[in-house]
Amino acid sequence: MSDWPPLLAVFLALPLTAAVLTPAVCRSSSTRGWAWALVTMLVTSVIGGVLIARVATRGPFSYVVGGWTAPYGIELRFDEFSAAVAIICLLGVLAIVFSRRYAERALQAERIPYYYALLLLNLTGMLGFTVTGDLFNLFVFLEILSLSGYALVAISGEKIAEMAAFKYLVMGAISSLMVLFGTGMLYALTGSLNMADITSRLAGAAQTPLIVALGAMTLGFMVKAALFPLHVWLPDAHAIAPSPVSAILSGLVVKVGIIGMLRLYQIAYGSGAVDLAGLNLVLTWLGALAIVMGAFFAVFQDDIKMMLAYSTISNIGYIVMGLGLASTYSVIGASVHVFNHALIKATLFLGAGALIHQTGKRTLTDLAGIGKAMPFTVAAISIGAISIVGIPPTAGFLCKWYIALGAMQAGHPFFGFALVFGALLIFIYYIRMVNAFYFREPRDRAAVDVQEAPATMLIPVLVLATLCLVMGVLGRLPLTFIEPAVERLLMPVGGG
């Protein structure tokens, strides 16, 4: 184990403690609640930066809570995949900045401290899920982020929000039970919950219970990721939630299912105890289906946030198809898309939130001609749109290029065509959006006679749009972490 100081534990304890204290510290002032949450995430981000620098220079490291080693202790593990905390911290900070003026109008004053408390809890759950080294705490952090996510969807108190949150809760509870069932099965097979320990003990395990365990956990994680046709909870939840929450849910929370899958792959490939070829084939087909169906449904949406929600289903398909193809290029492309899609979708959801905040309208029909009144916001949304299509040199290009190369590398060029067909559908519905904003005459001129969004809302949108361009030019930056992690992941099965 590493002699690295307990900074990894502080990294999780800080936002968790701040979340618990938020209602008490900030109940009399929404501004104080905003500042409290922002400072907490800024400090957490600095610690995350130190941890990422450490893994970049010295490789993966661990911290054992209380000094109890596996299989009895709680291990926090920071490897290259854990560098995903960078995007969690970045979007967390920007979503909180955006919330300053947005929450004051969208939420009742007495709910605002609880909004920030739930945001911090949700971010803590994702950070913990990314760095935990054992399966039980993986489940615990999964529950923290899930329960806080349900509450955030419903926090406006509107009937439609409560219905969306209930649907999300029901599907989330089913997926959590599947993950818990699989965790219990693996414990029964190995006598350990530590992931590294499980990997070393699985060799020679009985195949049937092992396949059932991995299958249950995969199903649970795919529900969390909203993979088609397990996506039914996502459109309403993402469209109805407050826009900063939509950005977090679409950019980050659905990726928890993907990170969970990567952890399962580390166990399965590392142990060599089970052949995942059949599972990978199923995931590849489901991913291809999700790409097409998500984009198809998005084409017919007039509600801008509903369109973005279906776009998320399509893009989760790209990631899952990349994992299922299981070639070096495809897994690299899928892993990069986890990062880049978070940037892009946060740009789009926060941009949409700014439009809705200023106009009170949310359909393309009602927002026609808004480009002249809010040029910076609409420009940022347009950058996000061309980026999600995958047009070079934006952030969306590199990951889809790698997945297409991976399809060829895996000997399945058909799935490369599915990727291109999906991109064409995505191009159609984003062209509809850009056309409405810039080139259609307003249906109601009074509705678009508005000013640009306040600085605290506009700046996060512009920062994210700029990053969509920067990460297209500096596309190899995330590969610094992802390439060695993928090579190590696939090495036991002849990849890398």
Second form
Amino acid sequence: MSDWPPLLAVFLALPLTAAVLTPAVCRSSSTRGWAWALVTMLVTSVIGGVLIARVATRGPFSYVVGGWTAPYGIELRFDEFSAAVAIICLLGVLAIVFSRRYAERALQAERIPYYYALLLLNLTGMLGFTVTGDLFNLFVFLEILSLSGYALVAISGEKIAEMAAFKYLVMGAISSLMVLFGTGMLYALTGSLNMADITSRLAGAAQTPLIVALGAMTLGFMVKAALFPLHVWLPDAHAIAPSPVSAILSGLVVKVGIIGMLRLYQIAYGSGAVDLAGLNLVLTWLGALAIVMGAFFAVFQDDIKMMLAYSTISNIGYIVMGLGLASTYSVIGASVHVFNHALIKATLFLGAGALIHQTGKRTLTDLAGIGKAMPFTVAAISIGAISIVGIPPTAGFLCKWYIALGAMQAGHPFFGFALVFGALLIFIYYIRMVNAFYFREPRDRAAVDVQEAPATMLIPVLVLATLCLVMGVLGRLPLTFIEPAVERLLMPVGGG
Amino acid sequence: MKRALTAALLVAVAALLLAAVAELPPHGSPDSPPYTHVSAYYLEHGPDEAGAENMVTNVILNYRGFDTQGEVTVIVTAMLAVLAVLLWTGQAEGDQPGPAPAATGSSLVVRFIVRVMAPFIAVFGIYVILHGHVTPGGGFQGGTMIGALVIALTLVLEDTRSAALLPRRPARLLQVAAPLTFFGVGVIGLVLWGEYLYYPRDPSSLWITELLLLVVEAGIGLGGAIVIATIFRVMGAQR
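Mind giving me the form predicted in complex with the partner chain, seeing as the form predicted on its own was just shown?
What follows is the entire complex, opening with the chain shown before.
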């Protein structure tokens, strides 16, 4: 089956169609909507698994939709970076399982079919974004995932959620426009929208428009990634959204900006038509700044979801710094952190969601002492906290280690220090959280006298926490998997 | 101060963008890449292999049909977003009554003109949808016209009759007509010719392609019209 070329198109077309059909299929039964979304995502995951197995055994491959050859038709391209579909599918399935009970309480019944439809659209948009080899097609999928993302933030219908979604929408629309603008410029320079074709036709292009085009697209992607100081939309949107949505937004949707950036690097480095040293220096500095500022703001939060949202800003800083340093180790570390941070942040947000669902409280002060009432959830959150600080042997350690090594390799040991300093700050606020859950006396004993979360919520959280540990032990596996792709990427600029 | 800074920033950005645009290959020059590369291929081969006389239709439905499948999904996503946030309190299932025509304040003249014009607008909309593969137009444009007609009628008809224009139960399926048609035609290509969204391209079977493109146009037109009407209706029900 992995030899069947159209599989790559079916991988996108199937969930895209199933997603829009959700409200018609499930009418007003929330159980049916849940089952429909879960089955869709499971089937999609199986296809995704087949595709990853193929790229692992035989390297990158393409499919051109409709049988037209590229660049005349739309090329879908599955390379090692596209293996990010694994984490999209995994978190998609777990977030849907988690939503079963969560959505019933958090959302009005009439909204639930639309909730699952938008969640599926968001996930499929990311899948398409990750596997397309065509710049305009990339934009189309960016729109699908952005629009559904705004709606998912607002879906509770509360005033504060609508305000957060509106802020997200305004920033997001501007960033999409920047990406579209850059795409138009690249088309004007090359007459093509196919990424590989653009790469081969850019040599000798006029410098000013080329730099403006790449700059505009970088800016657009960095708003989506919430790189400091373009992060202002993120804390509210991620903290106010329903928890499974927070897990998807914080774990995956911000990474879309990073994957877009990797695609941009493939074009820019591959064409050799432009020197990116200046851009990389800016990104490295902003990344370092984001690590420290994100951690700094997080220390002062009492709302657990707000704290997790600021922690995402720090972690995007790590990834962007890794990309900006542009040495083999740092880019490998950054690419794998896209995957590992998604795992860890989903553990934390879903865990926080379970606490909020059971207690109705969301601040550290109110949740003090919850560790006794919900031992499994809090244990999972603790594992997530240890991972995100980067203590070995958890999933967070190896990526940060690689990025630090990359800083040395690139001859900028200072940024290695920024990374360690950031990790210390992060350690402070996560230790505060774990301390509150386990060791502080509850402020209101009745508030934390609750049951452990129901199975549909507990199982996804425990699966993710286990994976945080497993990926720490098997950490070298993704690193070696992504290595050939990074070497191919950096070859033209003499990285390595 | 803030205003002066904003203005300075805007001027700087504008200068940068203008400098970039000035260095682009000259617009309209026959030697510039947009005219010599991919689009040149479309113009040269399109008429013989893509099925429609209108080259724009060939590009959006055939060569780059997958993009258009994505675009119609974007439109449906926008509608789902509106439905999710505002919820449909339509009258069809007796939730609560919408605005009465008198309340919307349309005059007798407006009501009369809209009713007289309605069949003509409908015919023109259908013409634009079905003739899109020959002349400028197509599903998006014609669908918008029909959607606008439904909106105009909603404004002048009594509530019960305007609700009947958009019955809720079939609307749930009709709203997604466009992505559904795309998927159907895509799967037909997959089953008959082994490629997703494939249309036959040799001269003897080009009529099949033309037929399939018409089906897609009709799907986009119908779906688009319903989406626009739904968004209007949901927003109109917000008091």
